[in-house]
Amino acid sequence: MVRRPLARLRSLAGGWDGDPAWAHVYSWSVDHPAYGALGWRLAVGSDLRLLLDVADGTGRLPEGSRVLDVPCGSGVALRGLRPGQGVDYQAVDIAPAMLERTRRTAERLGVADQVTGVVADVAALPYDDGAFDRVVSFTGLHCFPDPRTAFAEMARVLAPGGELVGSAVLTDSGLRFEPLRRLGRLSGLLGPLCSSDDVRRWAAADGVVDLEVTTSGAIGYFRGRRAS
């Protein structure tokens, strides 16, 4: 009997290799965050200030840099970067769908002429050591199904120097959000997560020093850069 019901959520829900509704709502969060702030709030108890100042940082990057953004979604990521900046700016998704939606997003923020949409498995990017300035991954390390292989793959095409940034849903963000990785995890959204302590081994492990983890609510944001 158990069964059903979890088949329903999963149906409703949807999978990363399609076009889940919850990719929606999170879209529709950031394009509207006066209304949005107050939904992270209720809903993953996050300020989604610190997402939209990470997503900026790419706006602050010189002409000629390159960005990899994965998975990239619905384009939330894109918000920062600018037109007219001259930045080559990958977007990769296992989801055809997911990258329909970034192209319509560049296209409507005016940037669809640096953005290139790629289908990939974030566990083997196509792309030499080295290849970025910056890697972004929002939402990104809660839905993997190998986080570990996936921070690897990202600290691996990152460049000397180069910044690696992101966010995810931690197991350590507090036992309240336990329903919340509970729910992601039976609906299929969510993967077998990992925990601040584990992005911080992790880093340490694939070169990318400084690293700084910020809990706000159940979501981690982490931020380091690759070993010169």
Ligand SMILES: C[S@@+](CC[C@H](N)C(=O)[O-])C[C@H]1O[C@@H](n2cnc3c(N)ncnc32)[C@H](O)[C@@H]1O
Contents of the next structure:
Amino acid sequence: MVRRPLARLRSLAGGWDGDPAWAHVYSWSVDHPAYGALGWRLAVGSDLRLLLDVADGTGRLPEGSRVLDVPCGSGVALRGLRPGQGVDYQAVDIAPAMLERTRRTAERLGVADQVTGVVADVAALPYDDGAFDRVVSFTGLHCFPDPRTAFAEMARVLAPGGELVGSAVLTDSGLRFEPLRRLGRLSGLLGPLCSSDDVRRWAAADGVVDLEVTTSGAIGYFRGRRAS
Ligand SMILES: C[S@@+](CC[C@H](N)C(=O)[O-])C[C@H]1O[C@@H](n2cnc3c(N)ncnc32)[C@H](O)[C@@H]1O
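The structure above corresponds to the form predicted alone; please give the structure of the form predicted together with the named molecule next.
Once more the chain from above appears, this time first in line as the rest of the complex follows.
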């Protein structure tokens, strides 16, 4: 009896491999901040500018910088990359359908020559230790089945002094978002989630220093750098 509505909810939400409808809405909202900002306020109580600022940081990296975007999803973080910037941008996602969306976004923004799409699990990143100057992880930790291992992997591939930036729905980001978190878990789109304290503890254990976590509505934005 319980299984049938649950199965229906999951098929309505769609899995990552099925290019879920909401992913179109999400990327559209980021690409059209004039309208998207209001949508973010209403849906998750969050200030979209925080995400846009983090994405824009990629555009200030010098030529030759190496960036990892995991999970790249629709390629939302690509908006920071400039045509001709000369960055080696690795876009990683477990779902080929989402990587295809990133490929299309890269083409549209004129940065496809800098972007390499890779199908991989964040829990086992196919990169050497210290391979990246910047690791970006937008709305990822709350989707991963094992956010602890994901964080450790992202820290491992970060070069000394490199920057880890990202966002995630956190368990301690307000009681009023509990229905959203529950629905997300039931639909299968969200994983076990983590709290801001989890992120702080993991950073300390994995050599990520100067960690800041800013909560805005349901979403926490984190920023730290790998100890030199
Ligand atoms: C909410 S989307 C965010 C994507 C992107 N950062 C964005 O902001 O558009 C979550 C993404 O996580 C990916 N994902 C889920 N589990 C993963 C895993 N274990 N390893 C890599 N990617 C994963 C999904 O395929 C999906 O594209």
